[in-house]
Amino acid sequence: MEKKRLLLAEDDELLASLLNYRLEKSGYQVIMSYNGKEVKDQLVKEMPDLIISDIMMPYFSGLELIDYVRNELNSKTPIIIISSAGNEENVLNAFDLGANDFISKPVSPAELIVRVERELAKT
């Protein structure tokens, strides 16, 4: 079976580390972007199968990615947002624009699988 791809979009090199490697062993590929220019280059060429992205990054933060994907690239692409911003705001306006999830930081690797598994089992 082939492996589900996930593209990992943090600006924090050392979660973003952590969690590529729990889901690299969790048996994802994984394409990583340490901010929000490297995540639209990214889209363009390949869609993944699910995104994970920070709220807050250099040049395209998360809420703008997901106003991106669902309405520029008009794909149905599972999001999950991660974000120290969890304020109810953000979480809402998150959800509104069409994110799948949402999770606060601390992130547990764990339960960020667990989410995972959960989306891409609905697709």
The other form holds:
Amino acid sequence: MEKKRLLLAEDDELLASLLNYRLEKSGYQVIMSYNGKEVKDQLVKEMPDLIISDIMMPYFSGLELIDYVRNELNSKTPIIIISSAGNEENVLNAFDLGANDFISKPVSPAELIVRVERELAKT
Amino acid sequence: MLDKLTYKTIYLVSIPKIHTDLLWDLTMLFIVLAIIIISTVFYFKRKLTVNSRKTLEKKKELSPMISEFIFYSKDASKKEKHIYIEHKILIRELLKNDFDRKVLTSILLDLRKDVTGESQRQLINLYKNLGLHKDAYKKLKSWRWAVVAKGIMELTQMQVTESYQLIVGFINNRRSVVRKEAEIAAINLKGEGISYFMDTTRYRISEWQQLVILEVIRNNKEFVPPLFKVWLTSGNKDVVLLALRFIKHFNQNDAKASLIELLKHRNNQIKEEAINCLKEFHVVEALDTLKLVFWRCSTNIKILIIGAIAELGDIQEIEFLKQIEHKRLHFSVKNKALNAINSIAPESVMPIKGIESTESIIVPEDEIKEINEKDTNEDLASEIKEATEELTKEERVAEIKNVMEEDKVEENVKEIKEVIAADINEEKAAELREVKEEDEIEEKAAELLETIEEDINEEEVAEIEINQYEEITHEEKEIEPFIVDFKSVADVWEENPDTKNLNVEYDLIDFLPIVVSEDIKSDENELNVDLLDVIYDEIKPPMKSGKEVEAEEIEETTLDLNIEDLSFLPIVVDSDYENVLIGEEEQFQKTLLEFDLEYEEVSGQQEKMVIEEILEGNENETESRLQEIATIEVIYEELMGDEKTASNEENSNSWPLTEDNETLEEETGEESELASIISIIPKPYEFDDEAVELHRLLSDIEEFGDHREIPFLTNLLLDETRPLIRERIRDVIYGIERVINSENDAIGYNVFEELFKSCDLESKLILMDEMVSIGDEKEVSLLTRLTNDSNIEISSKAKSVLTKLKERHSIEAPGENQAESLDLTKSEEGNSKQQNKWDDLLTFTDEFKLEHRINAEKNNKTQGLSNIEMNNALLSKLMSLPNKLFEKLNG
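Now show me the form predicted together with the partner chain; what you just gave was the form predicted on its own.
Full complex below, order starting with the chain above.
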């Protein structure tokens, strides 16, 4: 069975590495991006099955990413947003732009897996 | 000669003569200095860059390894297990390097912030298992406060609860950064940390720190708040403040009395928090104290107090609030008082500022018409309608009568009535009757009024208006619409009997202006059809609160007249009422003055009493002391009879007390008696240089010496003849012997026996295992006792351990190499260890302690000292013992 491809956009390399390990362990193929530019290039190249993105990223924020995916690429790929706690306004904006789910930092990797599974099950 | 007399030219600005070579030297020097500085800056910058790059690379290298450890599960595949073991071996090597340890610590600390749940727990366990907390312990011992603070922070973030005792020692550190970290750590690490912190802290707790502490507690889900009221009595005002905030946060409303008492606190912040708490818990009992302390508070606190009174108080507090409004206080306080009055009794205070007087307004004639029209048509018509539905006519007439009799307005009303009545002629009455027949009331009223306006002479109207403005006061003008009088219907019927036959529905003409006929007063029986006068009752006050209703009830009990029913009446400013107000104000001023005066008097009396007591006490004391000193002086003079003390004598004579002639006479008389006293006093010992040296030596021996000094001291004792020195030598010997005895006692102490007293079954079994490897003869007796234990597990284990221990001791016979014994022990357990090799590698706790054994083996190879290996093995076992115990206790 073909592995589902996830795009993980997170500028914190340590956290990205940790989440990547956990996601791969759960049977997903993870494409890592550490900044907005890389994410954009990656999306143009190939659309993943799900996008996990941090809101605060260099060059290209998570909100811009959602807007780009939904409006420019016209894709309905599920997007899960990772945001720092207390950043309520950004989260609401993300949902307005078309984010599917939201998870706050500090992240529970186990919780993230559950959310990813749920979103992928919907598609 | 002339040249000599000529004046020399003196330049105002002259260039100082500096040697060119010196200038060059200086230039070179500065260039060299600049080069050194620049190169130093570049060197350090480069070093930092290289370090950060190195760290980043290391982090990249180590992060997958850490992920592997965090997410490792026992049911992993073979491949995963293999990778895991490889990583463990690798990380063990890395731990030997300080730089790697630092990087590992920073990675774990970074990830600790980003992850939560099970991953976070694993991360913390990893930190402890790698022994990185020991580095943090070392940091606590650093002389640099920044390093200490960092160490505390690390231990706090990684939840190393064992470090609690070490950290709480920093709560009163003079460095605020260290102190703050220690405070947070104490609260975070243990539940009782907050109590300890609040009990012991001596320093200020800044506002920011208080917020941080509150945040820490809020985020700690397992936090069980203690009763914070116990700290309301603290000497540290910041502790009191923090306790108040906690009380409010945790809704601990069982400290009402203390909160009320804190209203009297000098500190405004404490006062403010206490008021907030009282408001929060709705402590009505605090009202009296609030009112009392109000007069001594700052403006801000006054405003807060008024706010609290508004929230807690009822209608009884309005009097106090009115007093505030009349006092010379800050405008914001007064405003707040008015707000409070309105919040207790809504709309009881109307806006007064910026409201223009209407007395000076000259209304144009056409405007007067419009006003009359409006008043008579719209307002009054609707009011009449409502009034007719509610109250009976007779009652209202009676009330109106009463009111009219009482009020001074009556005269003016009468005048206006007469004027208006005179102007309305018969024609208008007839038209009115015709109008009554029509169905649409409003249309008719409009028509009627139009006709009235047409018929009434403009000049007359003007006259009426002028009269009104000249004679009627502002308040009276308000009732102007009510006093418009028409002829009664009875009169109309008398004049035109035909109209009687008309079946007029009087309810339908309630739009008409209020009619107060003179006939009503004379003959009430004829008013049965005159519904128009009912309007006077219909102007109702606004909706009332419960408090107002209560107030009205009170009023009802005292007055026969229902004030509510008279609320339609204009405000009549009675001179008596003014007098009452003035009287009240005077009374209030008087009470206030009395309050202040009483207070001052009391305080003055108290102060006076205290001062008197002190003075009396001082007098008595000084007298007694003077007597004592006088007697001492006498003895002193007598004893110090030699020449050296001559100056002292002079001084003592200059002492004011000895100037007393009587005392001096007595002194001379008692000389003989004192001479006998001198003979009793022992003469001082005079030590020679040798004796002084000996004393010094004995002191040194006492401080630094041990059992080896005893023979020397014994010989010295034998040789010495001077009793004092002999006594001193004996003391030193006894001291050394005491130390030796105490050391012997300590040697006999059995640590296992102590631990056994407070252990559970599993811990006891673990301890017995440890006895095999590190136990000695002392443990034999304990194990022998344990073989008879009621618990079968313990007794059987004790037997096996005893056997093993005895075997080990027999092997460790004198002359045998200790290294060999270790090898034998190893060989004994060799098979089982080999079997569990993989399992051991998979568990962290044992694994990282193997490092000590590895080090020991290396030492053995290089140095060939088997004793060291044995010591290391023992040491490692001893070190691992508390860890194992903690793990056991933590499950």
